[in-house]
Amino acid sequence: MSWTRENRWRAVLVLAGVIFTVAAPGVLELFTIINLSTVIALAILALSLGLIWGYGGILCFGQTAFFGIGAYAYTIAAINFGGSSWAVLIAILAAAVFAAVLGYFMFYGRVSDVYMAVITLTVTLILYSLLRRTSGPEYKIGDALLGGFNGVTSPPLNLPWAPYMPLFPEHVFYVGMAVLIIGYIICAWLIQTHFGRVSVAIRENELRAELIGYDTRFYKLAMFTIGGAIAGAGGIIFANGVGRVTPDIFNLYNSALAIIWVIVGGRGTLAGPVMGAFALFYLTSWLGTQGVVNNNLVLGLILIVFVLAVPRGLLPTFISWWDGARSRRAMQRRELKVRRKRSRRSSDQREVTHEK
């Protein structure tokens, strides 16, 4: 992986994330740290969608399905195993397997992009509807009651070698930031490998990539599965940040939010969706403190404005503006140097003429 300008920016973002992880618990209140754990989980969800949509060209309206499956699978496994050591692995594996099975039927069935978006959204809403109907005592997996629309309480994370030592909220914050940073590094590395370059080529022109000889179905399925696993990891952090998982995790509102995060932050970037998730979470939280403006109305207006006026998203637009400003400054410096050289030459010529 060459040390390009993009890699330098990514290194700066990772360093900023590490500094924030170390400094935040000592500066912020405990309530803010708990809220941050939830936002971090949503940012991991945004990162997963930014990867498969921005670099794989897979528009998935149901990315929250894998997010919710990760949260539910972790909670159920932790209750049955009496700890989170194996539950974390089971949750990520469950989300990845579900994404792989669903993706296999879609990609190898040659489902078009529009129908793919509809199918993923439909699957998410089916999970939402099914889990809301599991309120009876007969609906349980092992020792874990599903709880219907009330959901089920999530056991806290614990140290892998000590199931009897649960992590406190500030520790969950550390784990969430570690997952977000590591996930970002993995995604940044992945898109620069041969696999990532082929995935981008498929996004740009799937037919051309297929004519070259690549099995586009396999690459899209692999990208979709990786995105599902990352979303499942975000679901684990969400279950620990909130302390409870309910069927609302699959609802239409959350499915739409994930799309809006990527659009606002910038499709085709990894940091953009993460920033979009943070910004819109705190914007909607602030709007929730007043009763004048409706949250959904504001989100709808934001979506319209960005689709029409800022289609590339905030981060790519800022980078483009920054590069343009740097280019203009560099050009101005070159022009100034040329003028100074011409001025010195003219001055030297006048002195020579005067001496003659």
Contents of the next structure:
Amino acid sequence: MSWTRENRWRAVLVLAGVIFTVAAPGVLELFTIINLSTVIALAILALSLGLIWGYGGILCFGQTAFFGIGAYAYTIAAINFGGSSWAVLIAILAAAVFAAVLGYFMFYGRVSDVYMAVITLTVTLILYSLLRRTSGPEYKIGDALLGGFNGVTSPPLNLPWAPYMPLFPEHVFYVGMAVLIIGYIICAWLIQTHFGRVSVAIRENELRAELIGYDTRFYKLAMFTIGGAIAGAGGIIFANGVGRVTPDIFNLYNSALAIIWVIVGGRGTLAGPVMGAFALFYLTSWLGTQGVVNNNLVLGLILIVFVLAVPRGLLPTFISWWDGARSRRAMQRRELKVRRKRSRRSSDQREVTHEK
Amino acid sequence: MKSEIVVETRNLSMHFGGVKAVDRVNFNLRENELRCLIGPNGAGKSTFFKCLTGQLAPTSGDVVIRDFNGTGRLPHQIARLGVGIKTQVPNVFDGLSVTENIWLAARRWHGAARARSLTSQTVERLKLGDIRADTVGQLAHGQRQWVELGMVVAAEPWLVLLDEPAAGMTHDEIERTVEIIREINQQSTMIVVEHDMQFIRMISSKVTVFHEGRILIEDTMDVVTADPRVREVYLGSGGS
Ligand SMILES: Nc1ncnc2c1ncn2[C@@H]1O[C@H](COP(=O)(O)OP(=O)(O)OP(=O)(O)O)[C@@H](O)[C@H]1O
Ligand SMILES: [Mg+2]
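Right, the form predicted alone is done; let's see the coordinates for the form predicted in complex with its partner chain.
Every chain and every other molecule in the complex is listed next, the one we just looked at coming first.
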């Protein structure tokens, strides 16, 4: 990875993330830290969608499906194994495999973008209604009762060498931040590899990518699968943050929310969607405490405002504003220098004429 | 001694509902040839190219490219054979820089180091040095066409198909494009679709005339332009 301007900014962001991770538990209240773990999980979900939509050009309306599968798979496996190490692996794998299978049918079946959005959303909603119907005692996977719309209590993470020592909430926060930061670094690295650059090219013009010899189906499938795995990792953190998984993970509200984070934060950036998730989470929970306006109404309004007024999203808009301001400043400086030189020259001339 | 046939279509047809865009075309191309394809609008030239490159699966008939049955293959499989195409409507990566566009084509077939040198060679060859860092979507039409040409040549294909490479170019740009085409033809076999007769005179020895999905005549430019059927086709069937 070369130290381009983007990568310098990314390094600054990573550093800020690390400082926040170290400092936050000492400064913030425990309640806030527990809450943060949940938001971090959502931010990881946003990151995964930012990757596949923003860079891969794959509009997935059901990114929460992989997030939810990660959360459920983690919970069920952790209950059965009585420890979290295998559960973490299984959860990420389950999400990735599910994405790979779904992606295979979509990309190798040459489904158009619109249908892809519809299919991914539908799959998510099917999972939602299936899991809601699992309330009876017969819906059991090993020792784990699925529990219908009440969901399942998630066992907390533990250190790999101490299965019966659950992590404290602030440790879950550390793990969450680590996953977010590492996930971010992996994504930032990925988009600069040959694979990532081809994915961006496919987003720009799929036919041209094919005509210069790339099997675009494979690239999209791989991107989609990686996105699924990252979302699944987010699901593990979510299960830990909330302490319970319910079918609501798969509901329409959440799948729309993920799309809104990316739109608000900015497609074509990685940090944008993460910031979008944080911003909207705290905005909606603040509005919740005010209790005056309906959350959905506000989200709808935000979506409309962004689509119409800030279509590129916050971060890209900010970056081009910043660049513009910088080049304006540079230009002013140059002008000033020229003017000074000119005035000096004319005063020199005046002196010369005086001597005459 | 004649060189071997490298592209052959046998009774190639592409129908869209009732429209016979390509109709039982038997076409042969020899190695190192530079063939021009002409014909009025809607004659089926672009559709013929799409069948050759896997963008369309022909309704019937076969495409054989150097002993490889290319019928119904996907574009990336045809590209793997060493076939490059510039499409009629420019297909470029609009949001990316000129070098990134060309690098993507070069990197497909070469390692990192070779791809980098091939990219800068191609940029120089097409005289894109001044705009190498520019976003392709913001370039003028002629420049975008050259970027697309750059992507084609960076892959070092042995067969190059160009669909109206000089469309919408200024006189100077056309001359430059002719130069480039001659240069490409040093190493590659080519088929070029064009409307501009003067342009064709500058580059080609043999011309194939398409009309209503079929090959009307195939000969030198002088014979073709003297042919009454060709004149009629170009003037319109009503105006003789
Ligand atoms: N995808 C399609 N669906 C339906 N009809 C098509 C399609 N593509 C081409 N055609 C029809 O096939 C015929 C041949 O079109 P084609 O684009 O191959 O002509 P052309 O010789 O390239 O013309 P031009 O010189 O204008 O580029 C036309 O009548 C066109 O309308
Ligand atoms: Mg055409």
